[in-house]
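The chain below stands alone and is given in structure tokens; this is the form predicted alone.
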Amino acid sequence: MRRIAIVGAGQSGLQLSLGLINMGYDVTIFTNRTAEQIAQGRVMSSQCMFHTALQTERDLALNFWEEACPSVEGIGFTIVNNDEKTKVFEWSARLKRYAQSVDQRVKMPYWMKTFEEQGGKIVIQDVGIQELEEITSNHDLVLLAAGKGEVVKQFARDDEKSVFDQPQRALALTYVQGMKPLSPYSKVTFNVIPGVGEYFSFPALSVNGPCDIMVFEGIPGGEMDCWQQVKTAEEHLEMSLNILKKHVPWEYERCSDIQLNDQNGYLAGRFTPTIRQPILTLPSGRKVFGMADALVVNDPITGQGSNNAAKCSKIYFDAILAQADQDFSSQWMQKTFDQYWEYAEKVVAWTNSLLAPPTPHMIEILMEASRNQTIASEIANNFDHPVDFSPWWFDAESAKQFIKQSHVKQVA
């Protein structure tokens, strides 16, 4: 029986562990928090997962919350005139297959419990280089799936693939109850406030049942970069409402009766989008293989973090099974990561494009979507598979052709 160790108990690490344990592998998870500590701790992300990523969970029978979790049925987009507090234009479109968001404080503890029930072993400890030396000495493969911590920084930054060297947004999350629902269908409401940042919200399932998640993406140094002095949950909620009232009053109107989902239902911080080399060589010469957001740290502006993690887990799962009893060599590790990067590269490029000032052809596409439902639907459904944004999202001439073809389709 092949022995595999996975450091990290998030979306990618747990999903991969549960898949492998069911295929007869001897799997051990190393993590620095118990299931109870996760369940009772602070929210970790906003994790809106689209159909293809959700299907990777269904394929492993891990979709325990499918019935209980509210569905995200569409995407809405608004450009804001910040001076007049009005909408320059807006559009929305239904998703072909719904998205869902399950609070990781709900999902991860239950997956950990399920993993142990199926024979997996969980070791609670901090893992550094010394611990990795010990772990690699008695496992056939060691994967690092933790997106945070000092050990992640041991994986070398890939300067060629990494565009940024500092955070591009001041980030904040607020989990709330009592937000007025949208009609005729639920959706991600995405508001772009030029020179200030972005605000979006969507329904989710959290520790106290259905809720909504408010996500703030403030341009550093701007008006929405304002969370440093917030000390309490109540102050965080007050700041959230102040931002909406000042910049997106139509969103503020939906929040007249909201309250915090729970005292740990908020978060603020910032990080630098970064791509890292996939293989860590320890002093002994043994190798550790990184995965998901340990290697590809993507800004949450496009909501792709958990989607990337699930898809990475699927690619690694298939690659490990295909390797059978062969050695997990450096060549195999690089080839497996390259397969993931072939997908993730396009997601990162799309995300990075939204962190920079929009190009004229991007603005034209988004504006045309307000007049052409075919374009709106294409953009909305590409959140499930962002590779389909290429080439027309990135190239002005391709954008013109895309708009022209979309008008033909709409007329037809």
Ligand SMILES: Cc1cc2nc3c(=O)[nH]c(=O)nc-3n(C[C@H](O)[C@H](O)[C@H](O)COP(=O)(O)OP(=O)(O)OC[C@H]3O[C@@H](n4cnc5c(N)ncnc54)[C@H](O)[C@@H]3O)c2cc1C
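Take the protein just shown as the form predicted alone and give its structure as the form predicted together with the named molecule.
What comes next is one chain alone, with no partners or other molecules.
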């Protein structure tokens, strides 16, 4: 039986482990937090996942919360006039198939329990180079799925693929109860406040049932980069409301009766979007293969990290099965990562494009979407498969063509 070790019990590591254990592999997870610590700890993400990523979970029968979790049925987009506190324009469109967000504090502990029930072993250990030496000495393949953990910095930064050397947003999350629901359908309400940042919210399932998640993406040094002074959960909620009142009053109105979902339902921080080389060679010469955020970490502005992690997990799963009894060589690792990168590259390019001030053709596309439902629907549904933003999102001439064709479709 092939022995596989996976470091990290997050979206990608657990999904892959559960897939492999089901196929008869001998899988051990090495991770630095117990299920209980995760369940009782701080929120980690807003983890909104779209249809294709959710389907990779369904395929492995891991969609335990499909019924209980509220659906995200659409995407709404607003550009804010910050001086007048008004909307420059807005649009919204239904998703063809719903998205969902299950709090990782709910999902990961339950997946860990399921993995153990299926015969998997979990070792609680903070893994560094020394531990990797030991783990690689007695496994056929070692995958590092440690997300944003310090250990992933052992993979060399890919200077060609990495665009940034600084965080691009000051991030904050506030999980709340009591937000007024939207009708006729639930959605991600995405507000762009030029020069300040972005605010969006959507329904989710958390530790005590349905909730809403508020996500703040502040431009560094700007007015929404304001979390350092916040010390308590209560202050965090107050700051969240102050931001809404000041910049997006229509969102503030939905929050007149909100309270924190739980004492750990908030987070603030920042990180640098980075791409890393997929293979780590240890001092012994043995290899460790990275996956998901460990190699490709994106700003959450487009809500793609968990989606990418699920899709990466699926690609690696198929590649491991296809390898059967053959060696997991460096060539195989590089080829497997390249297959993932072929997809992830487009997601990174689209995400990065939203971190910079928008180009004139992007503004035109977004504005046209407020007049043309075909465009609005295309943008909203491409969150599930951002590859389809290419080429028109990135190129002025293609954008013109895209708008023209969408008008023809709309009329027809």
